[in-house]
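A single chain comes next, written as structure tokens; it is the form predicted on its own.
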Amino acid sequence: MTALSYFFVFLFYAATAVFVIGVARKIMQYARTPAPLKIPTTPAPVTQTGVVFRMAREVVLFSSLFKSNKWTWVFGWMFHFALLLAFVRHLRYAISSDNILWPLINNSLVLAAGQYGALAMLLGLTGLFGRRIFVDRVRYISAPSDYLMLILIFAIATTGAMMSFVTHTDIVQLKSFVLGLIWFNWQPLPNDGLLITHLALVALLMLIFPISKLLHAPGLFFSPTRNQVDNPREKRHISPWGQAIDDAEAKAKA
């Protein structure tokens, strides 16, 4: 192996921890939040099972943005299905031709949404970035990192599209890398500059993510204005920290 190889197996092991521990930590730092008031967003389901249906819609259809904005909606939504369909394409590196997942996975039809769905989510990235350039409440709120960011992660889109439409790489020696990585059997990485700079580009995204705005994905299910039943009236909302306080004045007051 090369001292190449060596370095992307230490910075993906590096950037995988950094990615894992990071996002574990601020998912507790969310559910340690207290929520203190009923807040949620009229008008809100009034049980636990509506409070489920709310969430998904919001996961999977973006409800509240395609009621907020149908441009951002649909150019947000088409970035984040688009990349939904690279990961799915992308786990024939990650697993054996034996896994039960292969013939899914290796189907010719997804295979062709992966690769065609890159050219969505650059179409999905222009859009949001031109958002924040022509629009001007969001130019407004925008800071230099929401700008690198979305540059970031076109440039990791446009890298992968590369190596589907223009000059393809080795794809059984990256097998054999990524299979190398997760079992502990180092594998020498192609030589490919394309993939060397896609490589690095999504090392580098996973090291930022944890301190990143990205982390409004895990965000949204602790959002008390997503996540709350709207049931003021009927049950009374004490946060544990204010139930802890109720508690020691009423063993006071015995």
The other form holds:
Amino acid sequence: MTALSYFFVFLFYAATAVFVIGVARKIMQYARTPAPLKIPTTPAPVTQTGVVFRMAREVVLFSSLFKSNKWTWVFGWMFHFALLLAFVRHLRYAISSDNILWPLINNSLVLAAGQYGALAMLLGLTGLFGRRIFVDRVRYISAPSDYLMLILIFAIATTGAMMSFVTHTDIVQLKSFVLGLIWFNWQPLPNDGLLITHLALVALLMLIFPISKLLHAPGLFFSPTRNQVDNPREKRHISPWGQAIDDAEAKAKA
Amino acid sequence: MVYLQRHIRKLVTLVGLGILLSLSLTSQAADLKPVIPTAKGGQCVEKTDVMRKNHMEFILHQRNDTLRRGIRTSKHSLKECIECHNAPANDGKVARISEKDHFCSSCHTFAAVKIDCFECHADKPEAAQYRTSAKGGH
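Cool, the form predicted on its own is there; where's the form predicted in complex with its partner chain?
Next comes the full complex, and the chain you just saw is listed first.
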């Protein structure tokens, strides 16, 4: 084990802790934020099941984005779907061959989709970056973090794709390193420039995730205009503090 | 709000259970690396670390040279890989590509990398193949 391997072991434990605790705290914060008004964007589902379907459509197909801007949707959806494909392909580095998920992971189609999905990811990111540069009204509202986030993910995708398409790394040793992290039996990391860069950038992404715009991932589920049932007449929408005032008034009258 | 919290608790529980289940179904520390069978020869045609990263490139390059340009050499030939790395064990048994103790599949199974070499090529050394070992023949 080199010093570098130990550093990355530490880095990944730290990054994972920050990511998990940070995102959990944010989710708690979002959950506690009052939604005092009944404001589903109509036409909205009138049942809870309907809301689940609406939400699923948002998450899987980005339907609101599709209705608002086709170009952003094309590049955005392409990027996110490629991200999913890459995620599934990466599972082979973290899951042993006797796992119940293995047939899904060790599948030629899934693996190939994950590999060539990298190109779709880069194309999508390029489109999203171009949008911030070439569309005047988007450039006007773009903050440094908007560009930097795209650049960071672009760098991660590029180094990853390079290892797949150009210069290989020792993936067997890499998998040992990852399994070593999971089972607290640390193994050396292949000393490979591209891999080190790729992993360092991923750790950076995990570290800044809980304070970044990427929180739209859990945040989406808390959009009052999307997660509310359209039933204001059937059921009175009242927040807990509103209920408390009601109760106090009723008590005063009595 | 209370409503959302209840759902989140459900979601967190589900995700947590999923992770625990997935991990518990994964084998433990014993399988941190594949068991790679030792080769017959002393030294490989390239350095070990180079081979670990680039063996597929060598074999593919060799294939193009041999098949398309007619240059047949043995340095990077798949046949020679098999001769050394999948020699018969002491009891004369030779591992097949479908088995985990075949030199190629030990790592390829571990890392989920599918290969199609052995759809055509033999996965055993020439001397161990039934066609040549069946002395007396037809």
